[in-house]
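In structure tokens, one chain follows: the form predicted alone.
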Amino acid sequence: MVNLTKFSSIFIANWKLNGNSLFLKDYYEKLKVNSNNCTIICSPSIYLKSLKGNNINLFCGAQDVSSYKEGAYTGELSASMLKDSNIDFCLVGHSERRQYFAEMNDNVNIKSSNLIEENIIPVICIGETLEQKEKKLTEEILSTQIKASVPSSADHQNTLIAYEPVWAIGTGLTPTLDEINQVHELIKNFDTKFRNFKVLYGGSVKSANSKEINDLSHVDGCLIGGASLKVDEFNIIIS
């Protein structure tokens, strides 16, 4: 299992249904990562033996696994063949999951169970929505999906978080630098369990405001989405 505990931030590229043999080929040619962090790529399943990572601070990794260890699931990956695909990484949760595919949180606590006794390290996403945060629920909700969702086998060692409020996703629209830090402190205070957990923060991240999200105190990194599939903006992130 990836050695957490060594990297001053995590950046993780979600590409979600995008990408093709020769995108692959290109962003790999122009990728550059940067030694003191550690970088993921997480792409559509068909393209993930098509992954390339280096062991040191360039990984692999799956956006969903299904909660099936085998069986007849047609159309399903397990943990285990995420292993044997040189997957270290795994989203769980994503808020497009949960929203799109009726995704719970007894499920993403199941999958990442699964991928932790794997060696894989599950990614465990968590947010609220506009209406939630305009009825002041943000606390409840998190705290409700973050105690449900990470299995009893989770530690800061083997299980990242990563904080992205669904209103924020694709809308150009993000929080206060002081309400994600606020957040990101939240969480890790939910319980002493998670006081040691790496937190990630994801929602319209972008070159243009990385580095004054990624250096807040309680921030440890961002999971990006849309800004991940410009190379050359990605580059700028991870820098």
Second form
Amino acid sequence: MVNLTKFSSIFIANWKLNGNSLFLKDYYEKLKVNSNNCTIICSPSIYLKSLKGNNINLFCGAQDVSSYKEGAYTGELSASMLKDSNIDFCLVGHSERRQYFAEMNDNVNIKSSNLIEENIIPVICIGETLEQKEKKLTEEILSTQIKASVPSSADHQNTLIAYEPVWAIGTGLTPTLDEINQVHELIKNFDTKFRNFKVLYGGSVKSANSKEINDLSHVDGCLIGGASLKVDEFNIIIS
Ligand code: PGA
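Could you switch over to the form predicted together with ligand PGA, since the one displayed so far is the form predicted alone?
What follows is the whole complex; the chain from before opens it.
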């Protein structure tokens, strides 16, 4: 399992359903990884194996995993198959999976537990919708999500949390810096168990705001969608 403590920050590129072989080749030629940081590229699964290079600070992450270990589940990829392909991280419970693929906290919990068993670090995503934020339900929603999604086997060395307000994903909107820092502090204080967890922020992170977000005292890195598709932009974020 990757030793998370040796990195000052963690940056994850979430390519979602984007990219192809040519894009990948060009991207990896231009990518400039900073050795103080842990950089993780979550490409579509079919490209994951071809991405594993020699850079010791560059890792591959999957965007999802099956909650089943094996059997008649057409289209699924198990945690052990990801391990077999040298994958070290996997996003779990991304809001797009929760929204479009009906992923629930209990699936997220099972998936994360299976990943940990295979020494893959789950990146468990949580976040409130705009409606929930406006109703001042953020704390309640996040508390429920984290308690139900994080398996009992999780600890600060084998699991990452990503706080991604749903309304900030792909919209260009972000919470204020104070709000981000407060929510991260809140997450770390939901339970003593979470106190040392690394919590990443995601939602409209770009080169123009990544430094000020990542510099916040309770932020341990960023999860980047749209801006991670432009390698020059991503290079600035991880520099
Ligand atoms: P965004 O996406 O950076 O495009 O807002 C983040 C994410 O979905 O993880």
